[in-house]
Amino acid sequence: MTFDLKTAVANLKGLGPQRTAILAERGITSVGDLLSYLPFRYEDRIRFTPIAELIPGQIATAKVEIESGSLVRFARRRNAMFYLRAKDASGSLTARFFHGTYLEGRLKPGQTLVLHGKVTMDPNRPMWMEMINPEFELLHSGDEPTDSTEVGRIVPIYEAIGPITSRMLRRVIYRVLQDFTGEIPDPLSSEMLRRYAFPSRREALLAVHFPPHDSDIDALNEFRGPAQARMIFEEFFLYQLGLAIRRQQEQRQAGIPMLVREEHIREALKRILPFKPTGAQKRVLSEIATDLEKPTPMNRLLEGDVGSGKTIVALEAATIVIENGYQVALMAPTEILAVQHYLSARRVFAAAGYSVELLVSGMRPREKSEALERIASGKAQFIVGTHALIEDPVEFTKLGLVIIDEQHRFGVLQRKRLTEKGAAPHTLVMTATPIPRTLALTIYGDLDLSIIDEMPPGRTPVSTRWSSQEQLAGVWEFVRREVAAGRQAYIIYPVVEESKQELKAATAEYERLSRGAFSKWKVGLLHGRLRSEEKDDVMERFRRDELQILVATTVVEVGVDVRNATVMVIEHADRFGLAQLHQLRGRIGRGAAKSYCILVAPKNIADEARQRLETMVATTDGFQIAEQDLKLRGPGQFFGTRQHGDIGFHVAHPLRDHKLLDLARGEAFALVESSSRAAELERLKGFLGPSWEKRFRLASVG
């Protein structure tokens, strides 16, 4: 059978209906989809290692002759172990296969076999080497078959898809490539291929699945092979092309041009400023003001580390819009943060006399009804709320600006629903979790990017240390000294109530600490299961210093601002993500006093958890932390990027491949902006797939 890109995988030999359905769940329905499922690493199986030269702990490939094979059944278990003894000219080797019933009668003395796996010492024969569950392939007549996918080559390793193993995928893809006769259209023009010395798409697919024998295995595993570079560039190019097209469409949309440079607006901005802005804040406000003047909607991402002053910049932007006669809506992910923004806006806007409104789900029916009426009539000029803002009863008179705080906490459709409550309002999305520029260009490539990279004066870096459970008595003594000096402290736990995970819980520790270590002081409890009014009451008492110590869960991760708090103790710190730890630490160090973050975790923990805690101790720079987080988790998990239009890269990695990302972005945006390349652009739209408009429409909202 011959294949082309449109051939259904259901027609491929060796898959069957069940496996075809499993592939379909991963979006693999055609040969083209299958060939886009690329290896994630490679193994050099060209050279065989003699048994005498095998080293425990290493992964090796050995060509052996079977001496004996036997199946051992366990009395109380349904499965069995297959034991294999093999040899070569230099020595003997054993191999064990769990669930090995299928090997009985298949592996026989005298057969030549290739084994590939990790080498260990045989526990029953101290001088013998052993492999457990190695990959294997039978060779015919002592020679490897010419079509082998397992040996005599650099072998691609694929991520298994359920029961469909890497080996099975390798063999199916090999057969497809052997019999492939169809055309492989290339999204990259011949000029682009020459410019970057890239192979064609057909050549790249062959080489990336089954690299030539002389390929550099280290370069392949670092994704630096020529074919891989081309495939990475292509993925970035097509993604950025979709973003560039979407941006061009938005720029054609009629927006609301705002007057910015008038004297009354300058005076209004001066009235609301509580302090002299930093140079970074001035620069970012200038970028936002320039956008607001344009007759097209602003779509801008405002990044800044915790405490860098994003909120006051957002309120300055809101001042410009309100002075132009329009309303501003700010949507926050939690009621605690919404209330804090509401109180902050009331304080800042008091001198200007703007009407500030709060709308959250926990309001009493009468209060909510009256708030909705003021919003609909236009009396409310600056409206702060949670998801309640996107509910159907909410109507704005003249919505001119939408501000989304902590944007990664919202789904894209929620953000879109808020912007649709106005006639193409300007949009400003903010995040206090810095995003590496490469990831920002990937997820938010059609948004303009503003970064506040300067902290306001008077903030001192937080000192962070890692303590063990055994040192907890000393930690509590330190907290007592700080509280006795007039400071306040947070103590964070990962869960609300005790569970089978053997984690300390906020409720139990609150009872224990308030009666024991901190019985002389007022201790509060804050967690997500409290009613809205209870949470607000606890947080307000802590702000007013009526509570000196706050025992809490991660509900305080975002937005809580208590300048007198100088200590944060995080128990079970190894159970928290890196970005989450940085956000929690950002709750302290907001005043002039020296602040301290103490991470309590065992010294003997998994490598990834150790790297997280060591990073926290080493730096307070949010952008360094974000880059390390991206390295540890990968782009698919960083902020749960599936909600941002499902990036879905097969081989590209924004951090690792940032140079290729910059090149691809430049090519994509230049193509869309060139009026003479309209025909090429139309051709390329076919490579974006039928759902590209929905994909990039969702990505663009936030």
Ligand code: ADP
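Positions refer to the first chain, counted from 1. This structure is a prediction, so every number in the text was calculated from the model and none was measured. Basically, rigid core = biggest C-alpha set you can superpose within 1.5 Å across the two forms. What changes on going to the form predicted in complex with the ligand:
- With a cut-off of 2 Å and the rigid core superposed, residue 311 has a Cα displacement that falls short of the cut-off between these two forms.
- Comparing the forms between these two forms on their rigid core, the Cα displacement of residue 112 reaches 2 Å or more.
- Core-aligned CA deviation for residue 35 between these two forms: less than 2 Å.
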The other form holds:
Amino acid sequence: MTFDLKTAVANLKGLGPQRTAILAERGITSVGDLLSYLPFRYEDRIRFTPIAELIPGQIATAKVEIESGSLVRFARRRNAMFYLRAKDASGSLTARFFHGTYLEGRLKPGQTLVLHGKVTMDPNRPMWMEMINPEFELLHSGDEPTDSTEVGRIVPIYEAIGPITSRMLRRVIYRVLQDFTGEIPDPLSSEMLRRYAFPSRREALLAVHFPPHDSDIDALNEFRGPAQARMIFEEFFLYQLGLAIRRQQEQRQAGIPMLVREEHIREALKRILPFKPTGAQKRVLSEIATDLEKPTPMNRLLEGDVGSGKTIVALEAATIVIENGYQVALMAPTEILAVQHYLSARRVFAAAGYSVELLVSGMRPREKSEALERIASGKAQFIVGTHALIEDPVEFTKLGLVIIDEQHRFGVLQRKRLTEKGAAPHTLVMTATPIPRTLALTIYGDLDLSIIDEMPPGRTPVSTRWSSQEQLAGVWEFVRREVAAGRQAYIIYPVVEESKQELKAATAEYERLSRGAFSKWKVGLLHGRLRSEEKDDVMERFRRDELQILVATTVVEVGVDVRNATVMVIEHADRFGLAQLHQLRGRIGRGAAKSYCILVAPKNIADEARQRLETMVATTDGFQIAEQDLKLRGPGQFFGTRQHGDIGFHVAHPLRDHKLLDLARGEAFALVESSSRAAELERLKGFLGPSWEKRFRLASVG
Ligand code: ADP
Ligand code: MG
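Given the form predicted on its own above, what does the protein look like in the form predicted in complex with the ligand?
Then the entire complex follows, led off by the chain already shown.
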């Protein structure tokens, strides 16, 4: 049969209903989808190594003749091992296939076979080489190895999809490409192909799945091959095109232009500032102010490491908007943080006389309805809350600015729901996950980006140490000394209550520590299962230094700001992610006094955990940490599925391919902004199907 891109995979030979269903779960339903499923690695199986030259530990391809094959059954086991002896002109080798029942009667003496796999030494016969579960290809007489999908070529390796192995995928895709007659429309114009010397989409697809013999295997495995570069560029280009279109639509929306450069606004800003802003804070405020003046809504991402002072910038932006007679809503991911913002906004705005309102789910019904009333009447000017802001029937009179703090904690749609409570309000999204600029552009490509890259003055870098359980007595001694000197400390545990996991839990350790090591001091306990009044109360007492030590879970992870706290002990530190550790550490080092972070974890831990802790000890720079985190986890996990899962690039990798990303972004935005390329844009919109639409929506809200 012949195929085109729209042919359903159900029609392909070798894929029954079961496999079709498994592919569908992965979003692969058409031939086009299947061809977009690209190899993640390639193996050079062009050259055959004579058996005599095989070296244990190496991966090799050998062309052999079968001498004997037999099935070895084990007592009481359902499956059996197929044991193969084979030879070539230079020597003999054995191969063992576990679960090899299916090979009985298929591999027969005299047949020519190509084996590919790791070479080991046969444990029973010194100097005999062996391959365990090698890939193999039976060559029928007259078969030219070049016709094979398995050997005699550079072989593509696909990530298995459930029970569908790389080998099955290889065969199905190979067959499809052989019989493919359909059109492969190319989103890249011939002009663009020429400019970047890219192959056409058809050429690229063929070469990416089954690279020509003379391809540079290293380049292929580093995704630098010309066909791969083209596919990567295309992916970025379409994605950025979606962002550019979306952005243009937003800019056509009528926003609320604010007056910024008036004398009374300057005065108001001066009045609220508790300290001299840093150069970076001034710069980002002026970027924000310029947006607020425009007749289109602001969509800006404010990025800055923990403790870089984003809050005051947000409050300055709020001041401008309130002075213009509009309301401002600030949404924080946790109640603790909302309360903290509420308190500091009240402090900062006291002199200005703005009315500050708090809305969280834990409020009493009476309080809440009064708050809702003040918000609806416009009496409340600055409204701080949690997701209660979107979940409750909150109505604003004149919502002019929406501020989202610590955006990585929010689902994208939650953010959108808040902005929809106003008529195209300005939006400022703040994040303490400092991601590299290129990556920020990929993901938030239609948000403008402001970066605070300077810490407020007078900070001493936090010193970080990795201690083991056995050193804990010394750690507590150190905490006692700091507390005796008038400082405060956090002690963090991964779980609230003890469980089977054998992790120390906050509740039990609180009991133990407050009676034992810290019996002379006031110790508080904070975790997510407390009622909101209890949480507020504990936090407030810690803030007032009535508690010297706070035993907590990661509820304190984001945003909490207590300047007198100088020690952060994190037990089971190997259980936390790098970003999380960095956020936790960000709770200290907020004043002028020297601060200390002590990571408690065994010294002999798995490699990845070790790298995380070593990174923490080596640097306090959030950008470096984010980059390392990205390397360790990859962008998907880095952002968490809720946040990022739908930006599923097939080949592109924003960090690795940042140069192509820059090019693609430039091309996409230039195209959308150009008035003379409407036809080209129209044609391209055909490539932006429903799946892409989903992506734009996610990306645009930040
Ligand atoms: P984050 O960016 O993590 O949200 P915050 O806004 O909470 O950081 O600020 C961290 C601390 O630094 C706060 O206590 C804040 O008052 C203080 N701070 C912010 N900017 C300055 C500045 N320019 N000078 C002195 N202290 C500042
Ligand atoms: Mg903050």
